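Form predicted on its own, single chain, as structure tokens, below.
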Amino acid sequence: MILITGGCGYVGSHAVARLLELNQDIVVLDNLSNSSKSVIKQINKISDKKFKFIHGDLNDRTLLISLFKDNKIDTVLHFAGVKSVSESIKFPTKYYLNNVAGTINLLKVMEQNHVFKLIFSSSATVYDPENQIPWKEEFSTDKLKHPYADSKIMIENILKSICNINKKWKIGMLRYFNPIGAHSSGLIGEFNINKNTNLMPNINKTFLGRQNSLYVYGNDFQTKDGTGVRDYIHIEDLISGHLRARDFIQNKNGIFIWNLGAGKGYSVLEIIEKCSTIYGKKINYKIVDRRPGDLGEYWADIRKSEKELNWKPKRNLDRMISDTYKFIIKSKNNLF
């Protein structure tokens, strides 16, 4: 059985749907702080296979002990955590408590129950901004950045440490870039848009009339149109990478790191213009000052993932946007 932490969130819910489609037995743990139980109803429309949902927090040690006692967990896909860069700067302790302390609790209970297979969702934000583009897995992650990125680096270092001490661990760490898109059914996607600071949720808020326009932070970067360039990957391609990583670690001890991205960048204006075309409505935006620390451009080097996992993204930008549009139209009354 597979435990999926944060299984009602954007990435986690797509992992749940895919694993159910593959007839896998799963249990989902989520505290619903950034998600909703309504996501489960949507997943149930995609698959008839039932799964167990537990409303709870990784910092509830008693709950974790009970969860592992009652279920024969073999592998953990660990998506749970808070993930807003701006919020992490305002409330750093929230990020260390939820992300770092929660993961430590999970690892303790896993070890006590002899469960040593883990896929951890890390982030491209761990890379030092001075690194040459594209960013490779061996590049530096040493510099302090913001509490969100620092919490991911702390967890990565903890995972490296426990692997050095206990050779039974089999861990895949996935540093992914900017997932967008939605399930091909249009039934699940990024439901949490109102307080979300990422580009696509703000495009969708603007499209739906929840805000008059979105802010574009800076148009004077040294890029093709002056706006920031980022690596965007379809959520379904991202999940395929997780499953390839899970298969990879089955018979290999130790820790392994892979980038999951498109391996190329798109500018903010490119994304906005593509959305305007596919959505059939002009997306209004305002150019405002850069935010402190914003980089002009970065994207992933995915050659290691291609070689070791036999993985590469299949869906292009048109597909990312068109699947998002299908989801927004079908689910606009369920967005929060």
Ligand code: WQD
Second form
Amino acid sequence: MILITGGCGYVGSHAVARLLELNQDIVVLDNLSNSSKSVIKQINKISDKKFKFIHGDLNDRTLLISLFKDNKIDTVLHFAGVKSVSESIKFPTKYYLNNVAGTINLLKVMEQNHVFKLIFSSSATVYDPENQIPWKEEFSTDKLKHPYADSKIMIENILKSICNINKKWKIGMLRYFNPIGAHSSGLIGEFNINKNTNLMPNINKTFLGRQNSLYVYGNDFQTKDGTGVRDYIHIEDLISGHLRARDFIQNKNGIFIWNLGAGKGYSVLEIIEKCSTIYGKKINYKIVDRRPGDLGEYWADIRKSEKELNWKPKRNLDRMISDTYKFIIKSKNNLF
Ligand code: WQD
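Can you switch from the form predicted on its own and show the form predicted together with this ligand instead?
In what comes next, the whole complex appears, and the chain from above leads the way.
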């Protein structure tokens, strides 16, 4: 049985849908702080295979203990966590409690139940900004950045440390670049657009008329058109990377790190242009000041993932945006 923490979230729900399609037995734990139970109904339209849902928090040790007692968990895909950079700056301890303490709780109960296979959702934000582009897994991640990234670095260090002490652990750490897009059915995607500060949810809010204009945070970076360049990867390609990583660790002890990105960068203006074309409506935007802490450009070197996981992102930018469009049209009444 696979435990999926954060299985109602954007990335977690796509993992649940894919694993159900592969006929896996799944239990989902989600505190619904950044997601909604309505996602379960949508997942059930994609696959008629049922799965267990437990509404709860990783910091509820009693609940975790009973979850592992009642379910024969073999592997954990750990998506649960909070991920807004700006919010983390305002409420740092929320990020350490949710992300770091929650993970420590999970590790403790896994160990007590002799469950040692874990896939952890890390982030490209752990890399030190002065690393040369494209970023490789062995590049430095030492510097403090903001509580979101710092919480991910702390967890990565805890995982490295426990693997060093206890050779039974089999851990894959996946460093996400910028996941966008939606399930090909249009039934699941990034539902939580109101609170989300990322580019695509804000483009979608503008397209849906929930805000007058998109703010473009700076056009004076040393990039192709002055706006921020990022490595966008289709959510379905990201999930394929998870499945490969899960297969890889089945019989390999230790800790392994992989970048999950497309290996190329697009600027904010290029994304806006692509959305305007595919959405069939011009996305209004306004150039404003840079967002504190934003870097100009970075993207992934994915050769290690391609080689070791025998994985390659397949879906291009047109597919990322057209799948997003299909989702927001189909699910616009369920967005929150
Ligand atoms: C992308 C580009 C912005 C919003 C995030 C976080 C974290 C991570 C995903 C997992 C940048 C510009 C954005 C807007 C804009 N999750 N932008 N107007 O900042 O690359 O990083 O990545 O780890 O959530 O680290 O993603 O989508 O916020 O920004 O101009 O309204 O779009 O300046 O250049 P980011 P993002």
